[in-house]
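So this first bit is one chain, no partners, the form predicted on its own, shown in structure tokens.
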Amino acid sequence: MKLIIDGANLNVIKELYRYFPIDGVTCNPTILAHEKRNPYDVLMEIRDFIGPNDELHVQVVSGDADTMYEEAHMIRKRLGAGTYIKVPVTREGMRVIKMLKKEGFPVTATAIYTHMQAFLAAKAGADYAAPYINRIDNLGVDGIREARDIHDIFRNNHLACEVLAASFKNVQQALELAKYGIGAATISPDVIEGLVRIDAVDHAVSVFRKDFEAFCGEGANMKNV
């Protein structure tokens, strides 16, 4: 399962890249608005930092197909041909996905709440389909099961599309999808940090260090002992 940051703050992205095996960055219009800067300034800095090979997923904003299509071309022009264009799976969005795939664009179908949305997006050629795990939960449906079902639908119908699970609220949700072999997950920085934030581990490491220093001297380690 690929691990993709759901955010746009460059300082946070750099910090997460420093410590975690990150595969890319995704953002949406709301996340970009929180940065309070020109969106392309933010996105070009992210692209410069992560390089041309890591994934960058950028969402169109308009509601009609023709304008979304034009947005996609501008995104590609400014951020590179490898940038995934995020397109909401609406009626207009379906048309855009088909148009972009004919031209070889990488496409992420987003704002997915149902199996049929995901199936249609994959049939239209989307590379990723992004179900909103926590938002689906809030509708009274099991978001994790929904994502796993979508994964199975793709495999059973021999569709190349992968699930890019989004909208997590906790580490357990990410773990459940990793165990199932979901293609990718885009996770907020605080949840990514929580993947290794375990008090018992910190305590065990502290005890190891104290025991070693008690025998070998304060500040001792395997470099200077």
Second form
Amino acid sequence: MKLIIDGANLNVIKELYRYFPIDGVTCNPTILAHEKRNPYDVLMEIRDFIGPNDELHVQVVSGDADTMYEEAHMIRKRLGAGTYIKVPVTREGMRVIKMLKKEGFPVTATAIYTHMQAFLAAKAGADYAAPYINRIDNLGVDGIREARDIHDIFRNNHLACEVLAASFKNVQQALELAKYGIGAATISPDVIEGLVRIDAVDHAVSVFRKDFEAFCGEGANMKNV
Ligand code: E4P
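How about the form predicted in complex with erythose-4-phosphate, since we already have the form predicted on its own?
Below: every chain and molecule of the assembly, starting with the one above.
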């Protein structure tokens, strides 16, 4: 399962890249608006930092197919041909996915709440389909189960599309999907930090250090003893 940052703050992205095995960055119009700067300035800095090979997923904003199509071309022009165009799976969005795939764009079908949206997007050629786990949960439906079912639908129908699970509220949700072998998960910075924020581990490591220093002296380690 690829591990992707759902965020657009460059400092936070740099920090996470320093510590974790990250495969790329996604964002949505709300996340970009929080940066309060020109969205392309933000995105170009992210692209420069992550390089041309890591995944960058950028969402179109308008509601009609023709304008979404033009947005996709501008995103590609400014951020590179490898940039995944995130298209919400509405009726208009479906048409855009077909148009973009004819031209070889990498496409991430987003705002997925149902199997049917995911199935149609995958049949239209989308590379990823992004079910919103937490938002589906909030509708009283099991988001994890939805994501697993979508993964199975793709496999059983020989569709090349991968699940890019999105909208996580906790680490457990991400681990459930890793266990199932879905393609990717895009996770907010605070939930990514939560993957290793375990008090018992910190405690164990500090006891190791304390015991060693009690015998070898304060500040002792395997470099200086
Ligand atoms: C992904 O495509 C979505 O932008 C995002 O993960 C939604 O997350 P949220 O439900 O936490 O806003």
